[in-house]
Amino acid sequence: MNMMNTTSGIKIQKFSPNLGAIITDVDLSKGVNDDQFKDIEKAFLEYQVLFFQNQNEITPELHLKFGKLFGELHMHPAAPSMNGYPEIFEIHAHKDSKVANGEFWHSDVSCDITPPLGTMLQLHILPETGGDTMFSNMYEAYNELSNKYKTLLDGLIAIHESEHLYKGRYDDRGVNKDDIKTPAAKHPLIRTHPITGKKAIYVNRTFTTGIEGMSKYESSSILEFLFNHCEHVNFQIRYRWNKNDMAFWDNRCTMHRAIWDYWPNERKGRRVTIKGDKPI
């Protein structure tokens, strides 16, 4: 069934067989009521990433209010925040940018002790072509492993670090590398979603640097297999943005990658991230 039944009247249509849903008939610039929130929350848990289409640009205040419906907001440890709104991360790449955010597969800030539950991104400036975002389903990546390999991974603890990524990354946006935080954490390599109870692989090429109790050679052989496995095309979708689309993804069971194929053109938006729980 391609459409989810709703009580609020919003339309929720499956995006692909394995991941994602398109949401229409709700105007985020006017806020959401209780019935709409319940339908959105249900869809979020089922489809893992939601794409709100036919939107107007929402104000920073409403963006924050929408995020807070799902929990306490997370502040990025290194990236510059929007002036006057410390919980908003401005996504902005243009001809003078040194990097574009998210250009490698990752789950947002998995290096935190309590990494984000989810992320809400609305894009207001888009290149004429390009700038798509890819998402990958970590439930399915786990399910496709053999039982023997699942047994091997059970109980392993992965090391997530950020210093190699964050130091100097935002120099061109006025951030002093000595003023940022570079968190590190240890999380179960296989995590259980706190609400759905489903298991997902929780490592990524950007932040995961090793496995506790293993040599570099031992851990790298397992991690390299898992990185390639999780990035397999069978688990992926690729989303082409429309102006003012809002995407909301679950960092606990997906990875994503923003494709920087539009240089020297510009891509800009605002991101709000919801704080999560310590992975179990």
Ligand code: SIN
Second form
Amino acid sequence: MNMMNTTSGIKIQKFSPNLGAIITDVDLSKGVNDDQFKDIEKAFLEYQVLFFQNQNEITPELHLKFGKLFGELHMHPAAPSMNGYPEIFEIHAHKDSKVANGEFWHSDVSCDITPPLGTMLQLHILPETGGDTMFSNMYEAYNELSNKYKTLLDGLIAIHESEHLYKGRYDDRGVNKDDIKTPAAKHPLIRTHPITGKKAIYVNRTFTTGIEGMSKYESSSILEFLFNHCEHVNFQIRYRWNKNDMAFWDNRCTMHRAIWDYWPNERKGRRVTIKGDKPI
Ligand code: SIN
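Next up, the form predicted together with the ligand, please; the one we just looked at was the form predicted on its own.
Entire complex below, previous chain first.
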């Protein structure tokens, strides 16, 4: 087993050759100390998505506190928040749900001018089977392009929108349609991670609707190629959740997709996102 020990005592085990790590020997319900934080931050940048296992349910307060260690929190522009906790998005699908969150490949809220750096999701209610989440490595997707295609993409600006997605989406969850925002933004199609300095493809099927300065036909042929390329199985992992696992993913260099294959069963948890920089 490729278990790595750290100075803080947390254990890190690579999840797959291309992406992810499992983190154990840290109890998030007790909070994290400075040394644990440093090891978690380092692992986050290296593995892009972390899965904290053997966890207890953490309180909303501690969840928010854990998120704030990485930066200011992000507020979702449209999704229902937990009562009394505007920065917590309750992920919940059950027999009466019309939609489940994140069913198509995306990087969270990429339609925002400053989209989230990372997302922390802890699931408390799981279906007996199913409800996995898939993640895809956008550094690898970039690296696998030919130099000629990289040159074509260099300097292109992608358009990200949300009205088509958010309008009416959460009506059945008590969200008043006048209270939602439907942001749109333009971001470099290839972004450079502000800390690792690595390049990643930054477009996704959920939010990206066009490329600046190109006709609909030109941009849709490039985007369709990139969506399919980024969703290639070689860049992916598929995570099967245990109750109270916490996943923490880097939206700047990964995409994800939640699989709603468990209807009419229930799946529920809490999600905290951390504000990121304007993509460069
Ligand atoms: C999401 O945040 O996109 C949902 C992820 C999940 O429910 O697994």
